[in-house]
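Only one chain is given next, in structure tokens, and it is the form predicted on its own.
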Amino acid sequence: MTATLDRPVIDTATVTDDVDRHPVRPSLQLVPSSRREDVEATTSLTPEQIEELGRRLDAIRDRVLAERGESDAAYIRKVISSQRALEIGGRALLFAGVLPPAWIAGTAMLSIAKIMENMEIGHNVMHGQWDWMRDPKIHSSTWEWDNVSLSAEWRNSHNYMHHTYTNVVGKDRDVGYGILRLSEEQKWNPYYLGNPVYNFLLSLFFQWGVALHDLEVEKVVQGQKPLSRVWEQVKSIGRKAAKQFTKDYVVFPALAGPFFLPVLAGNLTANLVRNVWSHAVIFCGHFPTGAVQFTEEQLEGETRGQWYVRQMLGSANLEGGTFFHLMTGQLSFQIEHHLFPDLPSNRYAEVAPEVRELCREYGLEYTTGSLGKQYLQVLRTINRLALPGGKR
């Protein structure tokens, strides 16, 4: 295997090198977390041990980078071709959606296709995991996903902000998405009594929550962001949303002629399924019992080794089989994804045992569990924090 394909299929003038695309990890300080037991586990390590752990994780990353090659490229191309076949087949079946078996099968296929496009393809391509292939069609600078959230905005709010400041309350806007109280560090007010309701609505309309989360409205209120910038974002989101709405709720239903309504219902259901699924997977990646949250003060002077430790403690994995991992976009390996966000997603399962062994060796918690168990933990946290003084 080589680090790059033997025959790049790209006009290299159209894309930039992936090295420039990923956030530079700032020098951050790891200090006690909000969970006492994790504080003790973390601070029992000496600075030398933490940096040694960082070097060992760097070695894992460097090894996988050196091994990337044809088999990885074949993987993502196969996933994309499978996703497109599922989408075409699902939409074709929905044209016969007046027959219940065709509607059910078509909606199921379209739902799976939308989840794959969102999770395993869109999310990971936009992280730059496949930029090394130098294929302009599978590149973070050109991919626009099947979602009302704009790729360019997502790359800043997720690829940079979330992955740099993972689970840091006040810096990582994924903690609550500007809507929910997900940390006792967030001051309670009566608005948060609606936490369970807001979360339910967010799960149904998750793609809209992600898109509007990019607006950072609270910064406008605080005078940190000009209203003109928000207006430009609103117009861009509106244009993207109009395209998505037209595609799923006008063009495809209209092409079905007299079967307009079954196709419309199938598309609406598939988008709903995708929203609920992606919300569940993402929330279970950072907010179940065991995932640690941090304060802004804990970032000062953080080293690379300490950054690695924060990513490990602030993330949580999900257990399941190969198909389950595919449908989560490999975010069932959330810990490995946060350690190595730019590695090809198909390699997370390979490095997970090594990361888990390092956690055991250094006495760090490796949070993992089933989707059902961890989602119930997330819901319990959301319900508790609806009340004043609630604890995670």
Given for the second form:
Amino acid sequence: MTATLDRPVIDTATVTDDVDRHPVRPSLQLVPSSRREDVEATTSLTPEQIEELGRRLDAIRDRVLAERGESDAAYIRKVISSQRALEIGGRALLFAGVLPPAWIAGTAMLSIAKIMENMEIGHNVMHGQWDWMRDPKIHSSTWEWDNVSLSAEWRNSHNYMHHTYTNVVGKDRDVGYGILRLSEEQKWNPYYLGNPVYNFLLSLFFQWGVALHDLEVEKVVQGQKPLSRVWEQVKSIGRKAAKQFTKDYVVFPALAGPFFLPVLAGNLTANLVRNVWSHAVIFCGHFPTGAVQFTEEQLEGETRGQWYVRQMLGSANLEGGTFFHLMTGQLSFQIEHHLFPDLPSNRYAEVAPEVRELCREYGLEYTTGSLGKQYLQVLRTINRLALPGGKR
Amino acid sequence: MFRVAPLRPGRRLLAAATAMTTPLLPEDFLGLIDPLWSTTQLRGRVVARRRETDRAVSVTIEPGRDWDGHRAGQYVRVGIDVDGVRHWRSYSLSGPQDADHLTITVQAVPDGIVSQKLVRDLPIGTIVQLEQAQGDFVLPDAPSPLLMVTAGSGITPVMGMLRTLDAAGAVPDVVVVHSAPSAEDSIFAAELAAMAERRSGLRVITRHTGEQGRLDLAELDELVPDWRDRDAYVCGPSELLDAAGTHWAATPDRLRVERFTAPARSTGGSGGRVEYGDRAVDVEPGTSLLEAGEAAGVLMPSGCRMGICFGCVLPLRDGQVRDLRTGDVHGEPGDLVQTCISGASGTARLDTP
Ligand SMILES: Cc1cc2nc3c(=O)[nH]c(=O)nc-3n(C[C@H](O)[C@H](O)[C@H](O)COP(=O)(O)OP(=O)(O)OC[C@H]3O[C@@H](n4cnc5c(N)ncnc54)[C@H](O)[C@@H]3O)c2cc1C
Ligand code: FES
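Now the other one: the form predicted together with the partner chain, given that the block above is the form predicted on its own.
Time for the whole complex; same chain goes first.
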């Protein structure tokens, strides 16, 4: 099912001026795009309201841009130096990894360091969130992240494909990563019976899933992309992966000499933890109940205001404390991130209450919940869509 | 900003250590201990500050190991973070040629982003970015009689030369004609006077423009009658340099100048001629650099085409661009601009990939 973007449908009963009642959920009825006439008959945001909403969001953005400065720069530098210190500490402890407490602490520190590097640093730097500092070391065009996927490829598949075509089935390749069935719009076939299994494997090998997702192999099948280009990409991913692999599974274990195995096991675990965690956070950002999917025809002639609405409806937030937000790379503020993908990540928490209030005012769903709850919803969807006729 | 240094033995070890730090470099971790250990980015640490006048300070910087030293009269590009944003400016080296540390002397200009920061608020220990010294405003190996005409902060490169000559114990026949608004505003006044006392070859003529008015170069006939027989070094405001060009029109080889003010920038307006690598394109007002480049057949990188993905950034070489969203004109050489949301604002030059 799909909501029509140009006319998000509001259940009149839930839209109220009473501030204490939160008419947030389930204020949005999902209406099949074929029933546009019905949509018009229902209370909906007028095009003027949508553009006004867009202007108010632009104002939030402009304000943060104007305020950006020293303290934001200090924030990212501190995150980067803490991440590096954690990584050194974790690897050092793992050298004493024959002692179980040292192994556990070392592995935990390394896992956290790897998560921070990919989420709060890599992802956000590559979005250009810190380009304004003009520090070539912290710049979207120079950053290479600690992950097998190449940052240059990822900037295209993520920053461009995913952020431009958020939740547009057939356009946004994050819907299913080319492997899973995550939308009813994806035609069922027997391959999808394995949906839960594929998802489990994807979560274990998520960094590989992301790297291979960048290849867009299905475009070769459709004749839109030459095989030679894929081969080039495979070679560069291979080169990078070899380095990553050598670091974690050869050099560091070898340096530990007789304690080769604990170090190897620690590094393997840390990579696994990072993969499972980032998979969980990312899937909870777009696929829990409440996050809306769109069709390609809804993209046509989309205005800035409509684009904003699509970003809000297609994303979902996670609730938690400061450390939790840091570990998600502030993707716990997925809605704010999708509205303002290039604002410094440390600002999302600050603008979130305003965005939420705007959603309330315009009667738009602001999907949010705990990681556990949202993850269960995602798993349920994946299980349901494994079967023909399954609903999200 | 990036340089390639020859491999010293320690470097080989570091190069081997990249297997442990990939995709980063060992220095990214060593930098936690000392940022000056970088081998890809020359940096320096502020180790001393000395107030010269109300508006000017000398800042002494300990450079990283890759600093190649400088010749007296040269300048260095310094990258300073102001409100979290890195700005690069040039400053002449006012210290003697073979000093371990480098010294710049900065005079605050009204509303100046970097000079105000340097003069008012640059704590000891601050890390700054550096490039190697450059510039050919330097003394020949065997100087003939010299004439230095300076004004305001234009004294700094000349001071570097005088200190170098003084340290070598060989001050030749030098006349310095320096202009400053008042005695209090005259940078290095006491040191210059003391040096002139000590070195018989040095004569310093000071002009306080607040009382005596601006120096007219025609006055040189009286102040330094043999000015034509001297190698002249002139550094100061644009008007002074322009006047010097005219004054030495007959013997341009005798004149060297150092210009402190940035080359003229485009002053707004809309549209303009933009060079993309080696192709020039006329960009209409309101058209993005991306659209204009593509229309002209330039192979442009792009992505979302709406300012989100940074798939379209190109380095600006010259000129400035207009942010089509805000109308702001911005940009400095080396800045990466998002071509999809930037328009032309006069002439500019972009590097193509
Ligand atoms: C080769 C070279 C050597 C230099 N050496 C020195 C030096 O030894 N000591 C020193 O103090 N400066 C020196 N400068 C000038 C310096 O690089 C900066 O331009 C100056 O400090 C102003 O920078 P800002 O960021 O404070 O001002 P900005 O924020 O860049 O400019 C603010 C305003 O001041 C004007 N302005 C810029 N520069 C000057 C200037 N020099 N005089 C008057 N107005 C100006 C601008 O047009 C603008 O309107 C040198 C410049 C060059 C090119
Ligand atoms: S193409 Fe996306 S920012 Fe320019």
